[in-house]
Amino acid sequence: MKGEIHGIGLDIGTSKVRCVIGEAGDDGRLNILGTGQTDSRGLRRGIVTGAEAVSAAIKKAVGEAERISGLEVHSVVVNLSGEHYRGENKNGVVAVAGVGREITEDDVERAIESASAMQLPSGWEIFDRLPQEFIIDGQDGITEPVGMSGSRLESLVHIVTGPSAGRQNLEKAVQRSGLEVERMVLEPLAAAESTLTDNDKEYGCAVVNVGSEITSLMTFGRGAVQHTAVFPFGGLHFTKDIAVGLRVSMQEANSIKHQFGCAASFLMNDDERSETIEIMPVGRSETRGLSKEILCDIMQPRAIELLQHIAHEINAAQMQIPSGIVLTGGGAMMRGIVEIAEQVFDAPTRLGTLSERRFGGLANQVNGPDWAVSCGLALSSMDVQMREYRSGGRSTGRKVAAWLGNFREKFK
């Protein structure tokens, strides 16, 4: 199976975009070989507002990406973000019959159906349909109910629904670049593949993906998708908060913000906190010295703000997180922002990188919560590859793999 099998994961965000290749290895993990990053232009807010300026940023990434790797690409699967998705759980109910009432994959498939029979408003879709769990005849906790016996089935599923004009908007963007689309995976959903484990899945955590200008969360219980919310803000409002209280551009707002910016002002010693840095105030000549505890009193006060309104969300869908919190995303890579989100949601929370046991080859390279999403894409694209390798390509396997294989897939 080596060298026939690749994923290819595409990050467009607002800030970066960002390109994994990997290769499917014999042990079952992605095998990184290329990655590609470059500056992102055309998105606000996940939303494409310069078709051309991201097929420029794409054709970039993706470039640097081939070179490494050597290899071709044609295909991608893309992220799906924006700040008006949203998800809801709901059920549907059909009855079984047949011979034995032995259950289908067409009963399976009229319950998914039944549970996605919901009004949307005007120019809204489903982007995801992802079944949390079965009840055959009063039985819950059923995640293959394929073969089994009853007369009455119940499908549990998160549905995940936004504005279309998004999704097609972005996916012609990326066509523009050269490339066709394979599938589009929600952005929280991708880190979740990369950076989560079965356990954490099972038992319940919380993935907090924080973008540029956009922050998802997506919540796991009982091995699936249990809560999915979209805040509008991110590492911009930080940069934003820098530039006005310092009176600096925001080239050097940012600049400021990852060589010396500080979340956490208990984890800097005094001789920190009296350090000083140079800063250049917009309209001025001259350079004036800052404390970095000045810069902390800044940040650290957004920092809990923004946090709070992420665990109000947690806590308003009355979700247990026994196994924490996991940051994802360029905005989670500043300073001390692990440890305030520990104080304010009052778990355990940690970075998010990448699995040992998934990934291989240059994952050293890209094992940063920034990369999660964009190698969760990639490592999306090989699953699905090869359960249709290992189904030989039937329908019907890819039919069982698409329902049953695990609550990642896009149901259609």
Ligand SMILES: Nc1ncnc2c1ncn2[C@@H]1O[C@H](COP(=O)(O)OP(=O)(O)OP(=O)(O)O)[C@@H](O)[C@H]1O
Given for the second form:
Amino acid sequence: MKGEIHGIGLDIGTSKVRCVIGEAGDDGRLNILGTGQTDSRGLRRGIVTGAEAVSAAIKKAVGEAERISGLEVHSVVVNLSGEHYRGENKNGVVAVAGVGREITEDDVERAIESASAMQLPSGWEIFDRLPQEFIIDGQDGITEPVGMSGSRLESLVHIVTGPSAGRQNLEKAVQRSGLEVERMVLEPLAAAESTLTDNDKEYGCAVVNVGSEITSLMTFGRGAVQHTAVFPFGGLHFTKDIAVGLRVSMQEANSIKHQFGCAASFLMNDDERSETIEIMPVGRSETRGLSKEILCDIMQPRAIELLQHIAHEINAAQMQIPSGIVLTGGGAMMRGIVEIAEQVFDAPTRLGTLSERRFGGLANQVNGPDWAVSCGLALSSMDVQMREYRSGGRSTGRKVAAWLGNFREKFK
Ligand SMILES: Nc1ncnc2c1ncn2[C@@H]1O[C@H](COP(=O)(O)OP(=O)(O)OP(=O)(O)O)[C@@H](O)[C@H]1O
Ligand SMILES: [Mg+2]
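What about the form predicted together with this ligand, after the form predicted alone?
Then the entire complex follows, led off by the chain already shown.
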């Protein structure tokens, strides 16, 4: 398989664009060969507002990953984001009429189709249909019905819907940068692919991807997606609070947050609490001292408030999550967020890091929660191609043209 199948993920976020290029290894791992990251412009809450700026950022991030990997990218799996999409659980039933009443792929497709028959708001579409389980003649819990016998096939499907325009405009921005969109994958689903174990998905857990302006939630149970929700907040809210509270510029607030921020005061001892940092208020020519305790007093209540919204959603949907919460996205890098989340959710909480079983190569360079989405997109790209390859179907086109003799020349 080496050198034949590649997985390329492109995470277009409101604050960063990230690209991951990997190659399928013989052990089912995606060996990461190159990564690229750049500041993002031209998006608001995951939606394109300036296509030109977005495609410039895409070119930069993809170009960097190409240079490192020595491969040329033609098509990518892209994150599907936005603040308006939502998930619903539906069911559909079909009669099985084939020879010996053996269920075929066609029957399964019809059962999923039947669950997907729904009224959508104008301008909305189905983003994804994620089968949860099948029921054959009353026998539930079936995950692979093809080849089984029965006369009545019922499907339970998690259906995610959202506005078409946001998806189309993101797709156009990618095409504008000269790339083809192989597929789009919901952002929290991609984060889950790279960080959750099969046990997490089976016993029940929630992925919370904290971005810059968007936080998405996806819960899993019995091996499938059970609930999806999106919240219009993220790391940027902390930056704004700091800018307003300390009267500093947004840029300075962001750097204070990254360098000294903490969302859980109990992690700081007395010495650290009283430690001062120098800040430069807007319009002043001199710096002033600020204790780390005051900074934490700004961040902690906001962290609790935002996490409580998510906890409320999980409780209202009556989701069981014994395997706990997995935090991904750049916002999860904030010091103290895991500890404070553990208290708010009253459930084991951890940072999402790449599954060792599924990633190799340069994986240790992108093992932070901020890379979970882009790595998950690349993994999903590889997995789909592998399935097609094994079933003898056509490959979805070469994702990269392996080393073109004079390729490096392009970058000299
Ligand atoms: N070390 C850190 N401490 C605190 N916050 C951090 C740290 N690193 C990154 N962040 C925050 O993470 C956020 C960006 O996260 P991420 O890169 O996942 O967002 P994005 O994908 O660009 O945005 P979105 O998903 O909302 O479109 C920013 O608000 C940034 O300030
Ligand atoms: Mg994001």
